[in-house]
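Only one chain is given next, in structure tokens, and it is the form predicted alone.
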Amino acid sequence: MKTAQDKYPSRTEGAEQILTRETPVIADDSATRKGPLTAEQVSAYERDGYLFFDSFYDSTAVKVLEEETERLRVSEEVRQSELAVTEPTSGATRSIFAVQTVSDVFSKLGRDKRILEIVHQLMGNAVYLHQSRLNLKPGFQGKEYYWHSDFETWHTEDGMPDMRAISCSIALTDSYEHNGPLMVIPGSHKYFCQCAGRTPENNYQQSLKRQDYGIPSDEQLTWLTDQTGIAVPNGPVGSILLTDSNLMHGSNCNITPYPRKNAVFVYNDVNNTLEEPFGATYQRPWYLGNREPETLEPIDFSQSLSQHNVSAN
């Protein structure tokens, strides 16, 4: 466990605090850097900590992704592997990590040049894949994900030094306000919530099912939401959501018949690679925090789909 050079200490013996972020949210020239985002979109990301794109992928891409998601969901081999997290009560597959290692389709999706061009414009540097996962929140039985900042966990338990990562979530089902969609606190990425409690040994084994450490206090959450409220960026299948690694987010239980499925790819700056954990005595497994980074080379995902369809026939 590290004791020095920690700009964002958490899970310490001291009192919980809200720290002001020191890390720039975007590269200095993001608004004028060549890329698909307008200056207004760059400004919105810097201000709110997220960008939502309705129906980013067309029906052809959606069909392939839906079929591949279902193949992985019902795979007993995947469910029994170390990559899968199951629902605490039903035993159904809840998440599949390092999805690029078990699916050529999702491996290519994570390198889609349309997404990487946006990430590069905001980040201002090359990136690698820190983590990927499929979230499969089933109808009726999908449990909640409590409020948290991903960076708090990646920093404390994985050793990610700084807030230089962006997550991209691709909707694989329609997301409604009533089927447990992601909720975010706009602007919360500009603050860091120190959380209470020392990290237990191998905390990830429990936290992936139910998170008890690395979550903000009621007082911290109240202060953050009093600033800007809560937003629910949802939409049809094929939409994408890009979020800053430190954005506070969470989701409710899904008690509707309608599942909510999404693929998540976490892009980390190649100059922000993992060190020793800042607040844990162990390193989490490779499929949660990539310690052998390779710079991602963009590909034409749409073109790869035409090849996929040919091979499938």
Given for the second form:
2 protein chains.
Amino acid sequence: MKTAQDKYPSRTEGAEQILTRETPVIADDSATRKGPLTAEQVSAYERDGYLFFDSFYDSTAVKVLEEETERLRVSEEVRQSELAVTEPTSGATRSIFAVQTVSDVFSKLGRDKRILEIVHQLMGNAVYLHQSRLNLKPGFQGKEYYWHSDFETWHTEDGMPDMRAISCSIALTDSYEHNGPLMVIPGSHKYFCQCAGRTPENNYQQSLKRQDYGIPSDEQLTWLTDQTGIAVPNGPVGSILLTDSNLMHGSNCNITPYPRKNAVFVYNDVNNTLEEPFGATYQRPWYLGNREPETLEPIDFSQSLSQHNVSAN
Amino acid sequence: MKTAQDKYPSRTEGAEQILTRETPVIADDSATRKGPLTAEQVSAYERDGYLFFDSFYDSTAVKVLEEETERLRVSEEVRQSELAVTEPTSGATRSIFAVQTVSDVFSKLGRDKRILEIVHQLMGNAVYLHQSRLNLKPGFQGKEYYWHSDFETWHTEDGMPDMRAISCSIALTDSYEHNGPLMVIPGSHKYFCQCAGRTPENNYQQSLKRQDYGIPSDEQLTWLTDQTGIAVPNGPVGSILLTDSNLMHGSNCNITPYPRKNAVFVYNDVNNTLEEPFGATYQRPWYLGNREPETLEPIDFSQSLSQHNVSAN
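What I would like now is the form predicted together with another copy of the chain, since the data block earlier showed the form predicted alone; can you produce it?
Let's see the whole complex now, leading with the same chain.
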């Protein structure tokens, strides 16, 4: 466990303070750097900690992604693998980690140049895949996911040194205000909420289903939401949401008949690779925190789909 | 238990069918009857099963209602009475039934002519208070309330003969898309979902916290939402929502810091008073199903507030 020179200590049984972020949110030259984002979009990401793109993928791409999602969802091999998180009662697959290792389609999606060019513009550096997952939140009984900063977990349990990662979530179903969409606290990425308690041994086995450590206090959440309130960036299937690793987010439960599915890719700066965990006595498995970084080379995902279709016919 | 000539049988261990409603939703002459609603509003209520009025009460009324709500919330006498439903862990007051019996302000609110004139226009008859409650859904840990038709319970457990009641919910906090607002299935009031199981003895003691009987099946809910989807009528404090007694509704949980509070008055046609329950072997207590109907006489709530202020100063 590494604690020396820790800018963002958490779960230390000390006071649970709100620290001001020291790490810049974007590269110095993001606004003028070559890339798909306008200066206004770069500025909004810096200020809010997220950017939402409505219908980023067209119906052709969506159809391929939906079919591949369904193939993975019902795959018995995937369901029984260590990559799958299953529902306690039904045994149904709820999440699949490291989805690029079991799916050529999602492996290509994660390297799509349309996404990577945005990430590179914001990050100002090459990136690798820290984590990926396919989330399959069911209808009727979809459980809530309480407020958390991903970085707090990745730092404390995985040893990610700094706030230099960007997550991209691709909506694989229509997301409505009523089916448990992601909620974010705009601007919360500029603060680090120190959390209570010490991480128990192998906490991650439980925390993928229900997070008990690394959760902010009521007082911290009230303070954060008092600044800017809560935003619910949602839209139709094929929309994408880019979020800073330290953005406070969560989701309410989902009693509607509409499931909510998405794929998430976490892009980490190649100069921000994992060290010893800052607040845990174990290392989480490779599919949660990748310790063999490979710089991602952009590909043309749409182009790959037409090849995909040709080979299928 | 009364089962003869039951138009809307439920919890009979028979097939769980969706029956088409026989009872008219509104009075024959609602559209032309003297009253505050336009013909379009009457028609929308008939079609959708609800009507929403943004900021129906002004800031003067809201302030009085907020103060009275807080007085009741912290009242130890109310908390320990049979009228209060409390949180299992904290013991905090979550709902107060028959709120008109412990609060002069809410007693007057429930008879406000601005509400009653709307109810009379839709109902075409005099009404009495079947039930009332003050709901105090907390932030952070507010639980979901699963889909249900109020009429299904009032018919099965209270012996309400027919779908001749209108609920009015008055928002006592701002209601957002993210703090667990009420969700409704527009048009669902025109169908009756027969529910599974038989009502256990004294089910109501448990069902006020978590409903296990009288809940529709996944198939029924999918069918209903396939017709028209889901609507989330929400707005600022002081807004009101009128709903048909048989409208299918529910709410997701609330992990935001914002509590959600509302007062609900259930107006029942004086010709639709309670009989023996149609699907239970007990009668629920008076504060859940009123068996001593008194026709409500409209008063001027705003006027009463100025008197309230005068007497307080």
